[in-house]
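Next up: just one chain, as C-alpha cells, the form predicted alone.
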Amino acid sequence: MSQVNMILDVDTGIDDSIALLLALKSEDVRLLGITTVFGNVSVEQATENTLQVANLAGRSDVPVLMGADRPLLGEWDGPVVHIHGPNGVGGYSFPATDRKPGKERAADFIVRTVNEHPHELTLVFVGRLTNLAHALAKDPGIASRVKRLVLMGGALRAPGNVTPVSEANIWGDPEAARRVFESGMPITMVGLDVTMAVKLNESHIERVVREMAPGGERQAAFIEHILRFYFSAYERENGIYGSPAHDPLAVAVAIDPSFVETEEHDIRIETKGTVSYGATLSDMRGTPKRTNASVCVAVDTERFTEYLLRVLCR
C-alpha cells in the first residue's frame, strides 16, 4: 500500500485524539500538516490540544494551522463539556511545551497545499467543514484538485446524534456542508451509519496498555486517561460503558477504503429546517441522476478496530 498524502482538521476532543494518534503514527500516512476548527471545544483550546498530541508522538515535523472560531452564519454553541470534559481530553494535564501553532491561518494552507500538490491530497475532517468552506471561498478550483475529501460527518439511515436526524458536525455548521458537497469535489461520507457500529471497551484500553511498545508508556496513559473518561460519558448519557469510534475511522477509510462498503448517492444538506436542521438528506426513491458523495453503509469491524490497536501500540 502505497502512503497517504493526507491534511487532517481536527477539532480535538477525545475522539479526535485517537485520529491524531492513528495519523501521526501510521506507515500509511504522510501527513503534510493538521488543521483546526472550534467544535467539541474552542478552536484555541483544540489547537493547543492538537500541538500536544503531537508532541506526545515524537512528531513535532507536523506543522499545526489554526481555522475557523465559528461557523459561517451565526455563533458557536460552545464546548461539549459532558462528552470531552473541560479541556476536550477528560482533563488530562499534558507538561508545559514552547510550540506554537504556524502563523498561515488554516484555509490559506488548505489552498496552498493542495495546489502544490495537485490530485496528491486526501483531505480528512473529522469537524465541522468551516475551514474548507473558507478554502473554497479563497479558491473554488481546488475542489478539481483535490484527490478525495474524507469526512466524518452526517446520517443516511442512522439517527442524528444531536437532533433526531442531524449529526453534531454537519449540524454545527450546515451551510459550510452545503458549500462542501455542491464544490464537485469527490466525497466519502463516513457517518453514523457505520461509526456507531464500531464500539470502543475496556479490552481495548487493556490492549494498548499491555501491548505498547517501549518508550510509549506516556502515550498509553493519555490513550488510557481519555477513553476511560470518554466510556464514562457514554454510559452516562447511553448506558453503555464504551464508545463509538467516529473520527478514527474516517482516517482509516482514508488510508484503506476496503474498511467500508458504500453507496453512492446525492446528499443535499438542510439548512432551513428546524427539526431538520443539519441534516443530509438523499432522495432514495430511485437511482439518482446524479451524486456527489460516496457513503459509508457498512464497516468491517473487526479488521478496522485491529489495524487501530496495532497502529496505537507502535
Second form
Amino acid sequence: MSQVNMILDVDTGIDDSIALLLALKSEDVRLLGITTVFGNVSVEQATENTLQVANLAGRSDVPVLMGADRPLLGEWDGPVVHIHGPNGVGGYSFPATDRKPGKERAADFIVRTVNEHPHELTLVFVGRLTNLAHALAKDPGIASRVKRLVLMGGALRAPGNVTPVSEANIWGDPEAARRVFESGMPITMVGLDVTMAVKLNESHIERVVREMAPGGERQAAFIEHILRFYFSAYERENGIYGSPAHDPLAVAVAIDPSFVETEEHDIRIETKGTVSYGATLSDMRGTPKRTNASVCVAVDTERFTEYLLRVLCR
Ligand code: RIB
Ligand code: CA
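Having displayed the form predicted alone, please output the structure of the form predicted in complex with ligand RIB.
Next comes the full complex, and the chain you just saw is listed first.
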C-alpha cells in the first residue's frame, strides 16, 4: 500500500490522542502536519496535548500548528471535562516540554500545504471543521486541490451524541460544517453510524500493555491511563465499561477505505433549527439529484480493531 499524504486536525482529547498515535505510528501514513482546534478542550490545551503525544511517539519532526479558538459564529461552550478530563487526557501528566507549535496559523498551513501538493493530500478532521472553513475563506480553490477530506462527524441514521440528532463535531460549529459540505471538496463522512459500532474494551488495553514493542512502555502507560478514564466516563453515561473509537476510525478510513461501506448522499447541515441544530440531514425519499459526501454506513469492526492495535503496539 502506498503512503497516504495526510494533514490531521485534532481537538486532543482522548480519542484524538489514539487517532494521533495511529497516524504518527502507521507505516501507511506520511504525516505532513497536525493542526489544532478548540473542542474537547481549549485550542491551547489541544496544542499542548498534541505536542506531548507527538513527543511520546518520538515524532517531534511533525509540525504542529495552532488553529481556531472559537466557532465561526458565537462562542465555544467550554471543555468536555466529564468525558476527557480536566486537561483533555484524563488528568494524565506529561513530563515538562519546551517544544512549541509552529508560528504559521493552522488555516495558512492548510492552504499552503494543499497548494504545494495538489491532488495528493488527504485531510483528516476529527474535531470542529473551523480551521478548514477559515482555509476555504482564504483560498476557495483548495476544495478542488485536496485529494479527499475524511471527517469524523455527523450522523445519518444513528442518533446524535450531543442532542437527539446532532453529533459533537458538527454541533460545535455547524456554520463551518455547512461551508465545508457546500465547498465541492470530495468528502468521506465517518459519523456515529460507524464509530458507535466499534467498541474498545478492557481486553484491548490489556493487549496494548502486553504486546507493546520494547521501548514503548510510556506509550502503553499513556494509552492505559486515557482509555481507562474514557471507559469509566462512557460507563457513567451509558452503563457500559468501554468506548466507541470515533477519531481513530476516521484516520483508518483515510488509510484504507475498505474498512467501511459507504453510500452517496447530499448532506445538508442544519445551522438554525432549535431542535435540530447541528444535524447532518439527507433527503432519503429517493435517489438524490446531486451528492456531496460518501457517508460511512457499515464497518468491519474486527479488521479495523486489529489494525489499530497492531499499529499502536509497533
Ligand atoms: O462525537 C465524537 C467526537 O467529538 C470526537 O471527535 C471526540 O473527540 C469529540 O470531539
Ligand atoms: Ca475529536
